[in-house]
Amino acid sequence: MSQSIGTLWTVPYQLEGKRIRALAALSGLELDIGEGYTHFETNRTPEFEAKFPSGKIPSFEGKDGLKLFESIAISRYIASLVPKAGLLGKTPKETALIDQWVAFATNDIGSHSSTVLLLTRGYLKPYVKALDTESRNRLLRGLGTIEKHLSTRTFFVGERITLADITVASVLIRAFQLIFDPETRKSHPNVVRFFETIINQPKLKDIFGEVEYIDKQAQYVPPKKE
């Protein structure tokens, strides 16, 4: 076993610290996980803040004293770090167009993603049914272009997995939790052909966990007036 490149601070359910994990994995890299971290609490404290000012996770801290925070930022410096894995790509070319995704996903997927989870779920209020309306169409609009570009190829970019298919199958969990019905389902065949093939890898399958297709889309539901 390989020592390890450093610790990641994150918890369980975040998607971008699956992100991160699986890149680790997919180029053999040994990541700890930073023991008893309790959110909203362990990342306001002035020593986590000392780390790592924005209080955000995923953070990470290399055993070189790299410090580090915001995904993108993280990923990208672990994808980096064993070339021959190829999850940069070979060629500038192929890394802009990487990059390229990573924005794509995160911009047009993930953004609208996260709205329609805090407005269904009652986090972000009052709930504004035409923002989530709008939300939810952009978001499709979004599935539409990856749809379409998964059409003639397997990958996102060349002919392996690269950081590009990591970024895009972390931010699709969410919307797989929240939109993708039997309908929706149909309706992007390539995009569910995608993310089982990313997320069943075998190095990367107890990173993903399963996940659970939805009858129906969610909804906001009103709290009860007593």
Second form
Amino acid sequence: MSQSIGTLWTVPYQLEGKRIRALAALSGLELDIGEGYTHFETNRTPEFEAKFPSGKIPSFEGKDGLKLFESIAISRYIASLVPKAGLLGKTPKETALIDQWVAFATNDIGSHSSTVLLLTRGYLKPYVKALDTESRNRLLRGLGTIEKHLSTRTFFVGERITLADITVASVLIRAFQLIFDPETRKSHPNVVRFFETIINQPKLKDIFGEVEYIDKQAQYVPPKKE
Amino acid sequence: MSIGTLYTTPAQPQGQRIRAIAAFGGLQIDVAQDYVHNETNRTDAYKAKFASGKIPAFEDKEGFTLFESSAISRYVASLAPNSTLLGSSAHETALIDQWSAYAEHEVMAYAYVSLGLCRGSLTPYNKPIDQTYRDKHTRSIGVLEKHLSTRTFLVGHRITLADITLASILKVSFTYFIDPQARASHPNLVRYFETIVNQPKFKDIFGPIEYAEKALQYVPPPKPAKEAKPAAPPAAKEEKPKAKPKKEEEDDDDEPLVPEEPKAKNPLDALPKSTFNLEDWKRAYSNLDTRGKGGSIEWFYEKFDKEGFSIWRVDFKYNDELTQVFMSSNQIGGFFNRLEASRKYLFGSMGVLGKANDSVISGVFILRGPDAQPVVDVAPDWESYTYKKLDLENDADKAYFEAALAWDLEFDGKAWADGKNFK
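Pass me the form predicted in complex with the partner chain as well; I've looked at the form predicted on its own already.
What follows is the whole complex; the chain from before opens it.
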């Protein structure tokens, strides 16, 4: 009999989906991945939108009927299900600090690397170099902040892995794909060490998968003219 | 007993959110009085406490420090005894987290990109990108409209953290992007917003709401002045920083500070020195009677330099839209708030004349330089008003000017009902 806590709607490459799956794995919880999901099709059906008004993924449907969207909310909910896994910290203040780093990762790292991705891949048009440059600068500032924080720590909050570490690591995957060229890796040794520690945790290795290190930062390549 | 100190600025929406949460939860939170934005937060001492170097930031009495508005909001809400802010079940809490996150990532994030582009604080303006983010914002507003069509509150039957979060964010949306047409097509959102921001426990924190008369438009920098004055502002006018009235609204934990940003020169500072000191005038106006011997009008005529400054009659263009006098008065207040960046260059005395549903907004500005636009276009809604240069040699202009200063202006059978000063 399946002990699954519910179904997660995501796609394999979605970083937020990996994050949620990692949290479930660390808590010893089983999570089903919704089958037959086709992005931009399934999530635009009335059935999907009736369950998840935002029409976006990741979305979670618990066995007990809870329907949730927004990766931060799903993550926090999953992390709260098994308190002894310690993913939300041991005290209210630790929990608050976890929330802080989750928000920082999302707002100061994730949002800027998303903008760089969207621009360089041509999903956000037109390509505006100033916006790409500004986003990379802001991303580097965010990375600088966590580099400093991690220079004296193994984990973001307390002495063990929490929601904060999983969130930051999942957000960093994109930064590693776009920005972490040899020079950036060299100037952020603690971020690299942290990242490798988290994604290579035995329970998480398969979820996060291999992250290839890049030789140079992602660049926009204009479409070839006919 | 205060729970701690919040570092923010009065206008910062995230700061208002946290203060409202504290107020609703019956908690006292102090706001750091000596915080100076872009100064205090750039010090090593501040960054040692708050690694992000941003606001809002929170410190309790035991030295526990926290940044990121969603984290502070949630922590403050958790301290409120017997509060329903975080829901009464694990499911409710999860849904509160969901809508709070939606408000931040699917409403505020998009609005801030458009705001940053229009103000030139993000990157030079790009219309398709602005439009892309406005479309995303519009979509999210539609999702909320639908959700709220059958609900009073986002989650359950009471105000929660999600409502206060969303309301603080919608205030920005309603001030800049949701125009009268969009308000008409999102009646549930408007009803919901009004319900939340008017809650007695935190109404004063959110303050009067200035609903957008039209969606924020990008206004390109003005062309160089027409007059051939020898020391007219040079072509550096293009570098004039665009519309930075309420920069605090952007310098939150979503918009990192840009410490190395070079300060663009304001061409108004390049004008030849004037003998008329605007700050002295503001003091005289405040401290002296307006009319009569020894009054501020008398002071003004002695000191005024009509080469360095100009006087303008300012009229609202859409007076038939005005309803209650206090709301029109609030509108002037909102306009003045948005002129904040030009404080050094501007004095204003404006009022509501007439009565409910039969009124006009009119007044005078004293401003630096020969043209109004360079001073007033820091406010996105400056074009909702007409500007007519006044000539103090002309009796009618002079009488109008004095009456607007004295708050006894009257015309077309409409008497001055309420006024505001920009000083």
